[in-house]
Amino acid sequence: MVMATKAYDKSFREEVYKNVDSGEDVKLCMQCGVCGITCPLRDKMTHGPRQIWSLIRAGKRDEVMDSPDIMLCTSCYTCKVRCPRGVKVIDIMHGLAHYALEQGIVPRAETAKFGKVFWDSIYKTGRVDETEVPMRYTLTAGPIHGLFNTLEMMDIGRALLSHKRMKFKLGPGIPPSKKIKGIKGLKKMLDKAQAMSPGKEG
């Protein structure tokens, strides 16, 4: 009897290994489900941490990088805690939605807007502006969404200011929001974490 077989294609796992954070990792994985079983947000996710690791293994590509699931990451650290074999989970999982956003794909878009708008606060004051950032976030919309946004919030916003949990603002950078001290030395941090990400290595 002769069976059909088909090779793996090992082109997206060296990929993977060579581009993703902590990608090496998925090598160590011996598929014991710990991760997934663990996760808060399993009940959300299609495929669990050992389950995109096996779609990387058996290189399929368009499933991994389109995946919602690799941009669900909550960063709690339970299935990091409890691998048996030391995988880095949350560094694979953030590594994979880095780098699917860098390829131009953006498996979960409203993810991916609010990720951008709370790094780029860190980035230009060195902190989260809890008023700055939702007011951002909301714009990413247009403005006539963004307005629409805002209303739906209101209520919220106005318990927050209230209770003192958020500082009153005009609008974006109305006033602006203050840096810390020694934001240039942090954004040289920064700068140089990102040159020394891997696949960016000179």
Contents of the next structure:
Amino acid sequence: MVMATKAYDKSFREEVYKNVDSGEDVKLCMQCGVCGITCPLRDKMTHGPRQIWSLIRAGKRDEVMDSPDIMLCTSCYTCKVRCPRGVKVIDIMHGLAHYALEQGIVPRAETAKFGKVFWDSIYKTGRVDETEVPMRYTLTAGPIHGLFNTLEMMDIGRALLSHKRMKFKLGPGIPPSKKIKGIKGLKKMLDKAQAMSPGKEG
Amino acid sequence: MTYLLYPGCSLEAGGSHYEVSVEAVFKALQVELKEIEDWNCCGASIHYVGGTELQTKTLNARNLALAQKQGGYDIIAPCSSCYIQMVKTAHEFDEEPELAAELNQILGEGGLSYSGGIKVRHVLDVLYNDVGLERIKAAVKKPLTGLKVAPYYGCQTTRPYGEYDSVEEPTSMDEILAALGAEVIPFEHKVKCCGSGIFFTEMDTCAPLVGDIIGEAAAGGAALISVPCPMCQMNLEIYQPRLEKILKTELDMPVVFVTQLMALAFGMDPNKDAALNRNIVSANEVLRHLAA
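Starting from the form predicted on its own above, please write out the structure of the form predicted together with the partner chain.
What follows is the entire complex, opening with the chain shown before.
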């Protein structure tokens, strides 16, 4: 008699344990559901963290990597402080999002664009210029949409500028953002850290 | 009392009124702040898009190494996002020798090293535990009598280690506000998240979070919301006209830093020291009677 059961595909969970930041923490989860229920955006999530861990263990690669939930974390740490097993819930969610993005899967387009501009600013200058980053982000929509987005954000920009909470800029890079003195060293460190990160050869 | 100040990127821009008031208040309380020289960004809550965890820890380890070089005093990180990133790296460095070795190998690429042990503190932590309520009370010249305040801590301020206050029900800011003479309203949303680092790009999704926070404060009769985090201040304040459209409700709630209220209660200049002119939703109306 043939058994009507299918073996779990272990390859995806092994991939997560090896390549995703804090991925091995998924093993600690006992599926109590505290993380999902305490999430401020639980109503907006299809799966939530508990179900994501379950899908990882079940080998459901596509469901996990395509889930927009893995980029909906606000980093509030409520799940982290309430998890009875001390799972690094946020680090895994961020790790999964990073892993998906590296493979060209974009769970949430706008946050991905903004995050990229944000990180590029850190890598190039060591800091984040709060005037420059939103400017560059609005332009990721292309020149026409970018212009509309800029006009839409104009009221907020003007209010911040007139209340001395934003520096004046004619455009992205004009005048250029200041770099920290140790930018060369910082870049070397970030490159080294990337080479040493999970899933990287180095 | 000397501390190293880690301003973070937002105190140079969107949270400039926090920096002005923090410096004024600490000076009045005779606490010396020295800025960490050549500090870099902490990675904030959105770091993961471009960087790995180890790269983000590298950013924070570099700041810790610079602080150690500069005297090794405790670090004050006023922004909750900076605080959480730095306190996390500091903890993990001290508790995980393997990670510590990795980070030192990385820091070596830029000619730096870190041996651990530096404490990262939040503004509320230092005010409450080091300065203390008695010294704060003694500095009050114009008590905030009759001012109803909703104390909003935000999500990251007391987490994830609960080093200086409860992660679920903190009271440090409540007690500081009471010491200033204000009336602190019971506030269930005090540690509920405002949307944090993804608020700007997911505004429709996160709008109800801010709507609920401001809604409870208004329902409780609060004249304003007091915050200790520049990201909360920004999310709760500057988008109010846009949020009113998304949520189809009126908001109009001033959101000020606890240090702005302290500067005011200490009898300091409302603009030069408390930087109240930098608030977009003006608090002048509700604070007018205090200026007399």
